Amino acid sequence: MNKLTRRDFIKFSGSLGAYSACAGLVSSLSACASKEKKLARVVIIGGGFGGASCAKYLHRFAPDVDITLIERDKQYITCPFSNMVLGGIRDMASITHGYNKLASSYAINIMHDAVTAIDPVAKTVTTAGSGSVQYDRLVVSPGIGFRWDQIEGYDATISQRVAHAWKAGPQTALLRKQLMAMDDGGTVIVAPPANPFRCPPGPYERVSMMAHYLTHNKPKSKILILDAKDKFSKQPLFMQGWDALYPGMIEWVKGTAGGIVSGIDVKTNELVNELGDRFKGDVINLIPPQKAGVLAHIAGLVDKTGWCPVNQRTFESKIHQHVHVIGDACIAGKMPKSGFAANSQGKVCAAAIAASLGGYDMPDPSYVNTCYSLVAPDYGISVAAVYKVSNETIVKVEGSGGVSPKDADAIFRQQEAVYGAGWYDSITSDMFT
């Protein structure tokens, strides 16, 4: 695609995210509520990019549906842009969002509680503090869980000392504190997992933001990436940026060259690879292999992969009827596990439920993903794509979207950084206001 067309696509796919996934569905579904024979009850578990989007758009598509959103926390801290906190260019408040607008503007019942069980036969959700909630349709957006058993010596308790920071919040603050406390000349080790995992470009944006901080505060320091993979998302763009902005600071070790981490020795602050080599870090960011969130396993929504198989047109579980799974936890064809993907899936799922309750056929869905990454505060790169269903699986629409050009000038990179900030403001507004 030529430069203008591609940049316009990325700009508008972010700024108009409220309708990108569901173009044409509003007119098809607006009459659903009037056709319903009873007030249907839909319960949505998880108030992140998938769940919050689904709740808001279900109300828009079928305003007479009784919607309850169950979310343990009263505020949601986004993983997108949490790397900027590590780099010192944002604070936690700027990536923290509340649910008041969803409750007041969209008549959504917000329940801050922990879900302890799901009964797909009785169609009930049990919470720790409020007892059972009945549903006609259930949406589960549980995010990710960690495969602690795949890294010897690492578990949830140890992660309070050796941060993964792959769920934003206290882990982000811990890693930032450790980075600030490190002496100049220290070594930071970042260990990304194998695919699939949440936010494929995320570890490399994190390295970039750490390098930005270190360059301006601890310039003698080094960053070592021990990667379980032999290639990663937007790799040529990241590496070009690293060479230009942080020469000599970042070393990447691919999986087949010794990058696969198999264990950690917390006494010596060393990571151990599959070859038995040991790597000592002053700060270690160990990101474990991943699976669907704990609730998906409790509810029996996962298959042998550890993820949730779904009908990729409607996101209804292939295991339990009338239960939908969206976001990072589901198997969604070629779509990456990202915030924008979850937002898109939430809207499509809302449309599918509204159509089903209203007695309509589900229109052909369209899905979108746009991912911006910062290599420096004024140096952005991006990837975007449109997806469709083909042979019951989500595939990329050929010729859609694209990746930032490798040799773009400084103005282009600066504009992409601006677009990235605009994307974040747009999508969080779309979710929470």
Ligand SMILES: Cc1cc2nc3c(=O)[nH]c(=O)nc-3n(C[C@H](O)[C@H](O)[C@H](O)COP(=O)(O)OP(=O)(O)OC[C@H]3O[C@@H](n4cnc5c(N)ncnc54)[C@H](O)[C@@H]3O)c2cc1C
Second form
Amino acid sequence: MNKLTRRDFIKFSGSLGAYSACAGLVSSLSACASKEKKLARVVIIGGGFGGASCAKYLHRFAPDVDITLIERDKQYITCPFSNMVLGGIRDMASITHGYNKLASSYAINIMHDAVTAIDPVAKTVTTAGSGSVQYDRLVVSPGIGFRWDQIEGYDATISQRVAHAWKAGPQTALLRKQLMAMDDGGTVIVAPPANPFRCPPGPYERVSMMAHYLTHNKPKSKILILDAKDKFSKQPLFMQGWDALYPGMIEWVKGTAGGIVSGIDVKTNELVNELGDRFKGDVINLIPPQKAGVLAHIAGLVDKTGWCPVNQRTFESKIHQHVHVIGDACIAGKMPKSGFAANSQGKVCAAAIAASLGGYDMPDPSYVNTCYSLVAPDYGISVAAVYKVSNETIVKVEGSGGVSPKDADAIFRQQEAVYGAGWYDSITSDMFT
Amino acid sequence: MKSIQQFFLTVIVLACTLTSSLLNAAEVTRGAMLANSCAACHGTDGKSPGSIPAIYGKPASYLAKALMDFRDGKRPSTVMGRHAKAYSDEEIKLIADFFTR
Ligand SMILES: Cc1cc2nc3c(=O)[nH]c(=O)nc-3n(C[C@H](O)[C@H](O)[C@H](O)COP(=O)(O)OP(=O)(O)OC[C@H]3O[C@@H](n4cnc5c(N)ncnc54)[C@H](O)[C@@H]3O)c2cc1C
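What I would like now is the form predicted together with the ligand, since the data block earlier showed the form predicted alone; can you produce it?
Shown next: the complete complex, the earlier chain at its head.
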């Protein structure tokens, strides 16, 4: 480096002067923005649909709050549109997102680490890599966990061979690989779980995308759905689409007709139902029953249902004070477990925390969900609703919402496919940019 | 030396950005509670990056009329009719004002 010249030194100290003036302004502004001298610290665990949205909107509502987002993975691969990867109409890169913009544009501290414990009394979070972190308010958005014990012979290890693909990433890639390796004339079995579970229309969109791929590549193949339920989300619309686009390819067995899968025999590639009937698949996609993410269980945030009870206005846990739970893990009245819902809850939770730290009342919240599904690349359907709190639970605003019309024409279905992709672009930019 | 100057310049810019963001804290209003939901499809603040129409900066009167027409079935839509039916005239005005800012 060159020696410091006099001119440089003047420039240098000039910059310093401007800097300290500006810094002084910042600190005096911070001082009047928050009554306490110390900045409030909010820690958010889980950088998915709930956590990422909450972090960004909390910064917008309360820029003087110190926000730390703790997420295990460096990249977030969305479940939404992972079915399109299975169908071969999207690649994995197009559903992969990073956290750089949250850090650079919203001053959010990003910590890539796994949380191993929460102490709600000491108000600390323990991580595997860097010890403990103190919080004033904690937000937990860990997504789902699986009830492996409900399916005999299935567990996390077996799922490396028989995919659930209900968390996107390597599981999605595994199922796609198996589908591509299957011979024409093979049978794919998809086994969706009982309610409540992540993304109610998801398994049926997946079947649609698999059928799209098979129709174009292995048209003699079949898809068998062994469903734990007797009805499913947007059922008439899905079935109408399947009849029109994939006639004879898809068979649906409902729960009371033998669809409830209770075991798997990996040696023979068979699923076993409650009656002991066996179903052989060339590719098996077994989606186990679900509960709140493991962390919620470790932290004692769940009730006997396995999900997290919260105040549905603020998402503060009913079990631990100053800990909020959002997204799939929480019990949110009539809202489904969707990415859209988690995003909506993240914003309401951010407002509740900003209001609580700022010492003012939060106005009445409003929540929205819309789930687009693709039946084919140019054939979209949707279900939508607006929600509010009534008697302490989230309910649909009467008269709002519903599903796409059954008698819509091809242009309408195509428009909904285009808007579905638009939704994906918007919500991922709302979370990550 | 250049790099040191650049560093301090960056610091100043950062500090000033921080200052302006402090001034620009989004208020937790009923309008924000309603309108932030729209961002999931129309983008943050209505700035849509994709195929869904942007609504940022559109005149409040235009947005309010569109929402009321969707709600009352006077304007065809795929999903907006189903959403707009949730909102009163007053709520529609709050949403429209939010995106006009
Ligand atoms: C096939 C499929 C399709 C779907 N399609 C749609 C759709 O079209 N539209 C829609 O709205 N929704 C859809 N969903 C649902 C959506 O993916 C979920 O509802 C959404 O991800 C829930 O958000 P979340 O924040 O609760 O959890 P997640 O998004 O799962 O985020 C949880 C995050 O927490 C992290 N984490 C967990 N534990 C820890 C820990 N101990 N330490 C650190 N980090 C941790 C995880 O790594 C993860 O990133 C779909 C789901 C599936 C499976």
